[in-house]
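In the form predicted on its own, a lone chain appears below as structure tokens.
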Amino acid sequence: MNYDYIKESAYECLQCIKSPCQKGCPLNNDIRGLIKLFREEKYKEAYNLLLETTILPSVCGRICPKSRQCEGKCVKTRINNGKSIEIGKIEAFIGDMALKNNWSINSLPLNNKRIAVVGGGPAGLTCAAFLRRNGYNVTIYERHDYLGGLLYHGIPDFRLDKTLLRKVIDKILELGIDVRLNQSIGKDFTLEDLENEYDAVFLGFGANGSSKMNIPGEDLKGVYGGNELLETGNHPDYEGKVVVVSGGGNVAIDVACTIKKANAKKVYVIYRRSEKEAPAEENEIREAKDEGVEFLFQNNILGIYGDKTVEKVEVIKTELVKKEGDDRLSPVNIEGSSYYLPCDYVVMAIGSHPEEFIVNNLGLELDKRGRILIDKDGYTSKEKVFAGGDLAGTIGTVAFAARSGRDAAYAIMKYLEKM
């Protein structure tokens, strides 16, 4: 990380009184204060300031879609040819300094309240950390033999170094958080078990199932879910193959780059809206193009065809139209514009959903998409059970997941104070 470049960028900060960058941050980090302390080389104070709102600065500073969040709101983008202050790099630099110098995270003495956190991803880790820092006994239950969730298996190494991630997680666990790995809800324990044993429960185990398009051919051999490929790492042999990835978010980009690096002949990313409207970070799309990934924007897959295995997809071009009541332009198929694209594999990366066999047996109220229904503070339909992250329909970025975990932690504390 180029310190001189980062510092030069920090000195360009206008220190706006209204701090639009802070409003653009899902975690509401005090970015103006962070940059001021950074410029004064008060790095430990800057770290402590970040800790008021986040526990993942080294991670979020690297992988957040900053151009759509904090940096996208920076006033400098309007007066500096679209170039903002390097907020993400500053945040990551401070987080890395804390790891390098082993700066401690302060916490209050333990009280007698016990909370179970199910899921060790960004929502669960953040919830656990904020609870423990405020004196609560916390136990994380994780179905894998590692913590991190999508940070670990959903983001490739070329975007987030796993050695760094382990250091971040170890720093959180140093607070004194108990961890029980290889423990799956619905298999090794039930929600009722946790309700009986703990004073409160936070569910943050994510939505790991890849959504389908409900088009012909999705059950053919050679059709995969992007989330599952990234989580399990059980990829087919892509050598010399043509692969189509459906979607325009970070999962689509990550899986496309992973496949291209595995020597696929061609990788197409097909997204029904324009490049400007793609949910993925701009620089991620640009880097994918540099890797050789080909993008077909304003195209939509109508069907997948082949004799038992994938042979081709039918694709149709789209136009974007404004529909009454919608803020976002809607893609509409252009009649007569369909064509066939030969391919060997198709990867669905259009979204995710919770695993039905788990959420349907929790006894909690669900929304129409099968996600756990919560209020603004993370309360579920059961008194002592809270939820957050993708499992509860939170916007699908790490920062928003972490925000939901943090907000739930404060809601849990408020709930337990009344007990």
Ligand SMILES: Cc1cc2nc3c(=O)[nH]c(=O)nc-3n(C[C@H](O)[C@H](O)[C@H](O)COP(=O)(O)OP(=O)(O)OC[C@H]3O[C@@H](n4cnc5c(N)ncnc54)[C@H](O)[C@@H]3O)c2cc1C
Given for the second form:
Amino acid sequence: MNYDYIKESAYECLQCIKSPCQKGCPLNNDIRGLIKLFREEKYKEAYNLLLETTILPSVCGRICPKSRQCEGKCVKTRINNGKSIEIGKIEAFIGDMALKNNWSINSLPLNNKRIAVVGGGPAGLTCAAFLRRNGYNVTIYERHDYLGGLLYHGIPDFRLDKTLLRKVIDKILELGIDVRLNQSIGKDFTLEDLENEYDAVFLGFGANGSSKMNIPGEDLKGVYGGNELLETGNHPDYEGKVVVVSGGGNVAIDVACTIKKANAKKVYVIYRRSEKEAPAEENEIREAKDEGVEFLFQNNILGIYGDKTVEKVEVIKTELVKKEGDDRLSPVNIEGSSYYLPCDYVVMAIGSHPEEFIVNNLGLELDKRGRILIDKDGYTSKEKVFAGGDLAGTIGTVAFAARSGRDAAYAIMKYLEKM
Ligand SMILES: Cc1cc2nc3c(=O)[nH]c(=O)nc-3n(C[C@H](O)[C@H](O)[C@H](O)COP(=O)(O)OP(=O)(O)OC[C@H]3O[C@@H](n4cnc5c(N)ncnc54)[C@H](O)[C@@H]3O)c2cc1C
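Mind sharing the form predicted in complex with the ligand? What's above is the form predicted on its own.
Everything in the complex follows now, all chains and molecules, and the chain you saw is the first one.
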């Protein structure tokens, strides 16, 4: 990280009274205060300020879609050719300073209340940290033998260094959080077990199943789910192969780049809308193109064909039309424009959902997309059970998941105070 460059950028901050950048941050970080302290070289104070709202500065500073969050709201973007203050880099710099200098995270002495957190991703880790800092006993139950969730097995190394991530997680655990690894809800224990043993439960076990397009050929050998590929790491041999990735978000881009780096001959990302409407960050699309990934925007997959294994996809071009009541332009297939694209593998990266066999057996109310229904504070339909993150359908970014974990932590404290 170039210190002189970010320092220069910090000095360009206008210190706007209304702090639009803070409003753009899902965690509501005090960015104006952060930049002021950074400029004054009061780094530890800057870290403590960040800790009021987040425990993931080194992570969020690097991988938040900043152009759609804090940096996208920076006034400078309007007067500086679209270029904002380097908020993410400043946040990451302070987070990294804390790791390097081993600055501790303050916490209150333990009380006698015990909370179980299921899932060690950004939502669970944040919920656990805010509870523990406020004196509560917390145990995290995690199905893998590591914590971090999608930070670990979703976002690839070339975007988030795993050695750094481990340090971030270790710092959180230093607070004194108990961790039970290789423990899966629905298999090794039930929600009822936790309800019986703990004063409150937070569910943050993510949405890790890849959605399907419901088109012919999705069951052929050679069709994969993007989430499953990244989580299990069970990739086929891509050497010299042609791979089609369906989707236009983070998962599609990360999967496509991972596959291209594994020596695939050709990787196509097929997305129904235009590049401008793609949910992935502009710079991620640019970097993927630099990597050699080819994008087919305004194209839609109609079917996957082959004799037992994938041989080709049928693709059709789309036009974008404004539909009554819709914020986004809708893609409509252009009749007579379909064509076949030969390929060896197809990866679905069009969205994700919680694993049905788990959520359907929790006895909790779900929304119509099969996610756990929560109110604005993270309360589920069951007393003393809270939820957050991707599992509950919060906007699928790390900062939104962390925010829901933090909100739930405060709601749990409020609930327990009344007991
Ligand atoms: C490929 C990819 C790239 C992404 N890139 C970005 C990005 O650049 N920026 C960004 O802001 N967001 C990004 N996201 C989205 C972001 O990672 C998620 O929104 C966020 O991680 C959700 O956090 P979570 O804690 O709700 O769930 P997760 O991160 O999925 O964590 C859930 C945890 O629960 C555990 N678990 C699952 N099932 C069980 C079970 N039965 N019992 C116990 N534990 C269980 C999991 O192992 C995991 O540790 C990306 C997502 C993907 C898939």
